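As a starting point, one isolated chain is supplied in structure tokens, in the form predicted on its own.
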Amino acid sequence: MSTSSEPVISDRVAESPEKLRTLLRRMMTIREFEHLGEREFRNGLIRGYYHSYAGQEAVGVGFIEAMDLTRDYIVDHYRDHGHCLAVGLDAVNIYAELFGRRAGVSKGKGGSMHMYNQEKHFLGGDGIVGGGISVATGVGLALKRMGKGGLCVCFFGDGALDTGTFHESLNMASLWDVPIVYICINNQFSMGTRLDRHSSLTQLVDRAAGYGMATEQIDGQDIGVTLAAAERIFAGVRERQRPVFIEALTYRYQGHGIHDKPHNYRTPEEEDPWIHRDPLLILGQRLIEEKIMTGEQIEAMRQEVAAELEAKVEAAKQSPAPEDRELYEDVTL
């Protein structure tokens, strides 16, 4: 790992053909899930807001695949649907949460930004930019004191680095040797503001290196890269019991949220290179080149995934809404 400002691009992981097919299906499921979720938002079934994870699948799937969810924990940000799928939660329950139904992962009370599941050690999304960073630091400190080798993974966007809690938390984690991996999903925009307009340092690893922790910048578009980096970094954190900061370079294909219009602040010429490095396209091309799957088989998989998710949308719609009395349950006074 590096503490310099020079990007460190990890090697691809060598995985079995079956594992690569599984990773493709997992990322494909997230992409198709988001397409249907946005459709149901526009149909009026989802209230509040909707933040799509489309384009960033290789980050969440790669890092979560390398975790040991019997002892590791995740603290997330508001773009959390894809991570819920990656830890193994059923899309029926995630859709039900989006629809405000009782079968939802948070019993229909959390909605898009506040998914939670104790069994999967998924400690929730957070509607506040950078809001989960201090929570995750506390979780990491608790895991250190438990002494079972667990670590905490905290996901957030580049805009979270402009919050005070980011700096306070990283200083504390480095000072107290907290086993935590901070993963900045740098999708190039803080809401609608380009990185170089809100950060004087555009190599975000430099901002974390100032706290004396190891940092690494990786290609967040390639699942082989993210998985290889995750396996190596997690092993190091467990051994050294020290925090690490990761800047995963990726791109947000949709706007910040469903009502955002990205064509107001970026051009097709800017978007085109990133679209040609779509995480699904990169892995799909690798599978074709290594003669693991054909293009026709990949498209058949996509259609199968889309059909399965359509059925899960319909099943989620059948779940009843919470009763009025449930408003007072699961609340700590």
Given for the second form:
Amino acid sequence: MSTSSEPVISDRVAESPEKLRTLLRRMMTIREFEHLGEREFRNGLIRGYYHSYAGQEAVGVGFIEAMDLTRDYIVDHYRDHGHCLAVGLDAVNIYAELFGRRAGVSKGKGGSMHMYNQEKHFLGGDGIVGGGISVATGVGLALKRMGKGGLCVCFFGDGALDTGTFHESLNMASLWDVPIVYICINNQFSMGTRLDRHSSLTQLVDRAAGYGMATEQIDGQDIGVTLAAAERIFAGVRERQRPVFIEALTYRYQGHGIHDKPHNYRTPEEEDPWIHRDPLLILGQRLIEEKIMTGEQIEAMRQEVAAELEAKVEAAKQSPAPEDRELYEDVTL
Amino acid sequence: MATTTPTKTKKMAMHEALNQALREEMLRDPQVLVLGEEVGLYNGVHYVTRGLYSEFGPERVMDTPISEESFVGVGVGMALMGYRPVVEMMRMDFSLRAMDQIYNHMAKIHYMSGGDLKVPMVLRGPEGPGPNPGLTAQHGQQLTLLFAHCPGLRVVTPSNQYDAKGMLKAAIRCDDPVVFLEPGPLNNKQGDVGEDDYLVPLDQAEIRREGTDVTLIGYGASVALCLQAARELERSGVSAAVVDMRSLRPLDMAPAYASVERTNRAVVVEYAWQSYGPGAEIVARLMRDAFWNLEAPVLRVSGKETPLPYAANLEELSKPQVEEIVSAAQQTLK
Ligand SMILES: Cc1ncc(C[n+]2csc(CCOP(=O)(O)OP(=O)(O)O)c2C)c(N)n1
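If the one shown is the form predicted on its own, what is the structure of the form predicted in complex with the partner chain?
Next comes the full complex, and the chain you just saw is listed first.
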């Protein structure tokens, strides 16, 4: 594992055609999911916050694909819809949560930022920047004690490195040999603040390196890279029982949240290179080059995914709102 | 503190009134500066700092990293050195991260130094379930009590646009640390604001409406609910007075006592959770000092004691309702 600050371009894994098709479909599902979700926000079905994962798909899908969810756990931040889909939660239940319905992942009580699912080992969905990092460290410590080789994966953004709890947690994880992978999804912005305006160092691996753990910066746009890195890193963490910090370089296409207009603080020109290295495009091109799919087949797949999700939106709309008495359930009064 | 009455008023949103206050004070005193997340280049998530970065520049309007504990501490340090920092919490919920600085430093240094040092800073931001719905459990909390509980802090909350401007200006000029709680539900609501330089005192409650049958006592966003309830009660022949507490530390009970002397009944209304909250303190003082004027137990209407739920029906149910105030008022009259 390297501690260099240069992006490590790992070899892509030679995955089976079937696997590559599945990964493309999963990333497409996330992209289309967000697309329809934002539409339903504008239609008034979703209220409050909506943080889109569009553009970052290769990070979540790659890393989660490499996890062993029979024993590993995830602690996430508020940009969580994509990760919920990647662990295999049904889009109906995620939409139902966004609509505030009973069938929602959190029974309609949590909303966009607060999806939790014990069965899928998905421990949130946290609205406080950095709030999950120490929790994830505790989960990792518990997994170590339990001795089944499980590890914890903790996702957060570049902004979370500015919180004290990030630094306190990494120190403890290193001190106590916690099997945890901290994944900083560096999408270049903390809300409207560009990386170099909020972080003293812009190579974020360098901010984690002081805790004596292995760090690695990777290309977060190419799922071949994220998946290969994830498989290699997870194997190392299981074996060595040591924490690792990953900086995945990526970009968020939409505003920070649905009301945010990104062109108030960045130009369409600077978005271009990222959009040219779109994660769906990169994998799509690879499938075409390797003659696994044609362009038409990819487009047909996209349409199929979109139609499926439309049906999920409709199904979620059928779920009733929680009953009034549920206000007082699941809380000590 | 001297107050003046403005000659001209203009309708504007509460965030515009607050923005005017900041701008006027920054023009008046070069020691005043603003810091917080997205307050500068981004113009503030709730628009309060709009335009200040382009007018005053990055030295006086500082965008901070997501480091609440430490940028509150930076505010304390600059205040000790004679600056007048106005530190924004994007949402007051995030001040939980900064509670050590608030409780142990901002609030106490003046006392611990035997009065030698001063901390003339303002910590401000929106609290409670608004302006928009769906804020959910970690972003829409009403944590007023946490600040009001701590000696050494002044804790104020305006109930209208006019006070918002005058009180923020007074808070910035005050030599004590002030926690200025902006009622989230009112952030985008319009009202009359004085156009010129005026101050509203930080330690005086105010009677907003005279009445003879029952006194409704609120603070911040709950004052509007009290006024609405008073109008409904009027239709059924009940004359309700409304008292706006405005400051929770120090707590000025005189207007409430005076009103209860006439009405002999009271209902305390707040968005906060009920147990141990500011409303509990208000009731305790009424018990002590207005007991012999009361004809009925003082009742309370509050936010429901649950985390703020997401589903629209549950969220609505979790907030204090005008009908609940009306029926509590009627109950005191039975
Ligand atoms: C403690 C805390 N402070 C402030 C916020 C408001 N806030 C929410 S997200 C965000 C920016 C975070 O950016 P980053 O960590 O890079 O993640 P991204 O949104 O880019 O995925 C801010 C300031 C918050 N939720 N919690």
